[in-house]
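Read the single chain below, which is given as C-alpha cells and is the form predicted alone.
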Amino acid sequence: MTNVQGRFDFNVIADWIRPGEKVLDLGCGDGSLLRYLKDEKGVRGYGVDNDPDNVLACIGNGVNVVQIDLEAGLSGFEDGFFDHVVMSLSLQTVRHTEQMLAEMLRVGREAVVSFPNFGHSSHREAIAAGHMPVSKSLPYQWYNTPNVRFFTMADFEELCAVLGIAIRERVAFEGERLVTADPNLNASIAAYRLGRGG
C-alpha cells in the first residue's frame, strides 16, 4: 500500500487511482493528495476548495486549484471529464449529500469518498454517556464542528442503494488497521469506490 503523509484514507484512495488518470479532488485542503498523485502516478488533476488559505497552500504545492463553494454544485465541469472524483473526509460537511454524489458521478467515471463512521463503538459509548462524540476522526465539539451530517457506514450504504449507486469497493479501518469484522461498529473511517448503478 502507498504511503501519503500518514493519512490512511489517502493511501487507500491512491491505490484506486491508476497512472495518468484525470482526477478531481473536492475539498482538497492543501493539495497533498493531488501532489502525491501527480508526482508518483502522473495524474492530471484539479483541486476544489472554498477556503482561501487552502487555495494558497495548493498553489504553493504546485496543484491546480479552483475556489468554489461545493454547495453550488459542479456545473463548471463537463460530464464524464474525470476518471475519478475524490472527496476525502468532507462528505459529512456537505448539506446536499444526494446532489453531491450525483454530481461526482456525472463529472467522473468513478467517485471515491471517505468519511468518519459515526457508528464506531467509541461514538456510541459517548452518546450513551449523554455527550456528542469527540475523537480523532470527529475532533470537533458539537458547537464548532464543520460537520453538518453524522452518518454510519450502514446509513451510507442504504443511501447508495436508494440512489442506485454501485459500491465497487469498500475499505474500513481503525487507525492504520484494516477492519473486516463488523466495520460499522469497529471502524472509525470508511472509504468507498463508487460507480453508476445498473
Second form
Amino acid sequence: MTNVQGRFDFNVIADWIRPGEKVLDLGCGDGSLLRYLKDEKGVRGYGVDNDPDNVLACIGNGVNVVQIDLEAGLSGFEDGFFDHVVMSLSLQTVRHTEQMLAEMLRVGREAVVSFPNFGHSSHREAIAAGHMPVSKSLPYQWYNTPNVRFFTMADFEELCAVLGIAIRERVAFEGERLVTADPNLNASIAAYRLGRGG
Amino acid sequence: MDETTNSVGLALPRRAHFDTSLPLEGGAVLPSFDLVYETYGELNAARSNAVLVCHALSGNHHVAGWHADNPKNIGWWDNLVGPGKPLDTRKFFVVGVNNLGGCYGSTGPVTINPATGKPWGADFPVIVVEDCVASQAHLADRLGIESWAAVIGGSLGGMQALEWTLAYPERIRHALVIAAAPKLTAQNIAFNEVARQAILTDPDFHGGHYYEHGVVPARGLRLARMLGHITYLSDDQMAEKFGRKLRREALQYSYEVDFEIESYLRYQGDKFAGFFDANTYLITTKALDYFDPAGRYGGDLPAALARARAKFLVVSFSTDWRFAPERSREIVYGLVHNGLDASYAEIESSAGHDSFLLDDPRYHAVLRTYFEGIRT
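Can you return the structure of this protein in the form predicted together with its partner chain rather than the form predicted alone?
After this comes the whole thing, all chains and molecules, with the earlier chain placed first.
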C-alpha cells in the first residue's frame, strides 16, 4: 500500500478501486484522494464539497469538484453512474445518515465509507471518566465538533443490516496498524466496502 | 503594459473584415461582415495561449485597458484581465470581440447594409449564440488560432463559451461558463419580452428604422434597461444599497423622484439610452431567448453535451435569480454524465447576476487558480 498524505484510510480505499473506474468522492476536502486515484489508477473522479476553501484547493489540485450541499442530496447524479461512491471520514458529519447511504448506493455500484469509531477503548474510557472523548480520530471538543452523529462500528453494522446494505469488506485500524481482534474496542478508524443487499 | 497598476494599458481596437458569406441560424445569409476586437498580451510561438472573452448583453470588445481618445473608458472586465490579474496577460493572449449584431463596430443594425447603402436597422437579421460563435471562429482563423486555450464569458458570454465546446469541440480546450444557463426559463424570457415591448412600442422606434428619422427610441431603451437592472441585482443588495432612502428630505406627493432607487434606475436608464442601440438590444435579447442546445435533442441536455471535449469550469452566484445556480448545476450534471472534466463553484455573493463583473476575492481566486492550471 502506498501512503497518501498520511491518511491511512486513503490507502484502504484506493485498494478497493480498480483502474479506470468512475468515482464520486463525497466531502472530498482538498481533493488529495482523487488526485492520487487519478494519477495512480486513471480514475475518472468527481469530488463533492460545500466548503469554498476546499473547492478552491481541488481546482488547484486539478481535481474535478462540484460545490453542492451533501445534505441537499445527490439528485443531480444518475442511478448507478459511478463504480464507487466514497465518503472518507465524513459520514459522522451528515445528519441524514440513512438517506445518505441510500443515495450513495443509488448513484454508485458500491459505496466506500470510513469513519472514526466512537467505540474505541480510549473513547469508552473518556466517557467512563465523565467526559466526551477527544482523541486523534476525534480531535474536537463537544462544543465545536463538525460531527453530528456518534456511532460505533457495531452500531453501523446494525444499521446496514436494518437497511439491507451488504458489507462486502471491512478494515479497521489503529494509527497505521491493522486491527483484527475486537475492532469495535481496539480500532479508532473503520473503513467499509458496501453494496446493495440481497 | 503597466506593471504598477496591473493594467494592460492602452488598448487598440482593430477591425477584421471577412469577405465570406455567413449563413445564419435564422436562414438569412450575411454576404460579408466585420468584427471589431482587441487583444492583450502576446500570442506565443505555439499559438497555444489564446483566450477568447465573450461579452454579455451590453458589453463589447473593450475588455481591458483604456482607449487613447478617452483614458477614462476602462474595459468592462479590467478587474480580471491584465498582467498579474486572474486572467494574466503575461501568460495568455487575450482576445475581446464585439458580437455580431452589436453596436460597437462589428456588423450590426447600425452599420451600412451594402444592398441599400443605408443602415440595416430592423432589416438586420436576428443573430443567435451559434451565429456569434461561428463569426468568432472566422476571427480565430484570421488570428492564426487553431484552438483556444480557453473561452470565458458571463451570462450571454457564458452561453457562447458553452456553444464553442459544442460547435467546435476540437478548437477549445477549456470553457469557463459563468452565471449562465443551458436555456432561459419562461420567467427570464418574460423579462426580455417586456424589455422588447418597451422598445417596439416607443413612437420613436419607427419599425426599427429610426436612424433615418434622426431619433432613437430612448424611452423604450431606458425602460428596458431599468427593468434589466432590477433583475441583475438581488433584493438584499437593493435593500442594503438603497433601502427606502429618500432623495430629498420629505415625500414629494408627486411622480417626481422620491426614493433613491428611482433616481438610480432613471440615471442608469438615461445613461444607457444615450449610447446603446435599441435594435442591438432587441437582437441580443432574442439571442438569449433562443439559446437551447438541448432543443435539437428533445430537451436532453446530457445528449447535447456529448459532443464537447473541453474541460469546464462552471461558476454561479448564490443571489443570482436571473441565471440561478440551479441552471448552472444542470450544465454540470450534463457534463458529469458525459464523463467530462468539470468543476463547479457556487460563489456566496449579495450582488445578484451582476456579481460576475465584480472582483469578489473568492470568485477571482477560483478563476485565477483555474487559469493557473491551464497548460499553454
